[in-house]
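In structure tokens, the next block holds one chain alone, the form predicted on its own.
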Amino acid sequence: MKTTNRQLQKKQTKEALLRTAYEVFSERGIMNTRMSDIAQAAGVSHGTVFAHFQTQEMLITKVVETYGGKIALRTHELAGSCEHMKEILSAHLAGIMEFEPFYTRLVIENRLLAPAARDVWVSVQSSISFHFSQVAGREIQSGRSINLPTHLLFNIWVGLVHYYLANGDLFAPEGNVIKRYGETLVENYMKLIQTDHRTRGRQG
């Protein structure tokens, strides 16, 4: 069926919309913002919005699960090619700094969120989980890392990755946490899990 100008037009005041709500999120934080706050933003009014999405939870949903999932995909575009676990580290950092000021939004208000909007947040973690746990194991198995459990691992990096992005006015009060401290992060978590550096620390 032929899509009409009116049909056209409604899709892409959709789309202007949750462009302009992930902006705002990003910059004001995701619970803070209201919907007349989306309004103003995107020079729309406040019936507009509501046209679109009946309540504020449904377009906070559909931000989250629009651009989640635009962070899951990327990360899995960069990390689907790393052998070795300095390669993923770097990955999963690449695609968060594309998307860090939202992407640490998600990270300080995730428990806020409505079930829907949390199970992309899940998924986004699921997205990079897969591709270190590969990598973690055959790191454990070759002995190149301590032997912990890869979940173990995992969750010590993103805790630490985390960390660091939910203090970001300490960090990085200019912004762009990633970038002052990724290659940091990457470098010590390395130390942290390589069985050589351990070694060495002992004999020396």
The other form holds:
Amino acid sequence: MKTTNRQLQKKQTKEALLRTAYEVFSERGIMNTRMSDIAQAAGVSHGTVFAHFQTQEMLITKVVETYGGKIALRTHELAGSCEHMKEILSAHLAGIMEFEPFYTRLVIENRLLAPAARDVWVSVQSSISFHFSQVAGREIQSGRSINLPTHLLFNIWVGLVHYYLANGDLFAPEGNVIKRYGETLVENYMKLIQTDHRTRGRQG
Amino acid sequence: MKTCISCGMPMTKPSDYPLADESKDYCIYCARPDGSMQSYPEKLEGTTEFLIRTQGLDKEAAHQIAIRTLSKLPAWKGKENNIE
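Beyond the form predicted on its own, can we have the form predicted together with the partner chain?
After this comes the whole thing, all chains and molecules, with the earlier chain placed first.
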């Protein structure tokens, strides 16, 4: 019984540390944060953090795996039932908005992270590119979307969203890029990729 | 909620399962047309192709990410050490 309680407590401490690290990373950046900052924010000793995560890289990777997994799952939930492109784009942004400060740190810093954490970043992108590609395929087939390779349609979209997020200090200093620009980005991306039958008619 | 042992996708509705068989531990995208689970080489090739087709990654980069990502899933644990 004693061991069980101890194991439970250990698990709870680890989860609390991951949550604290997630919050500190969101606020100050991932590479900018030291293990001692997390210990201080969590109200534990430096040694306690090291007892759970032997290196800074292990801690970062675990936080990215845990919260990247949550972002991917939420994106999958929101995008899974979407029929049309505009719905997919809105669902994608709704998922990002729930984790916006941390997601933004990943946009800026993922290239600097260890391969395991960087793989999570690709998995997060896969959780939306999967649904995006299915809908894009249907919309191209039915003539509603311009016929570009799926990955270019996808990268034009995420390139746009990630540019605004990466430079959020310039676009939305108050800290809510998606809330402020989300609808505008969706509307204008749709204008870019939708086929316009009227224009075509005039040209033809 | 079950998650696919082969690719990690959450399985929430009958159509997520091969032949709508909810007793399976793998999803419809990891199944062959007859409902059996794809082999590791098939899944590795499929995952690599997916990353190239939907995100435009370089072939070798996609292949390496697919190896590392699959190695973390219950169906393929430790597989990354068995191939080149």
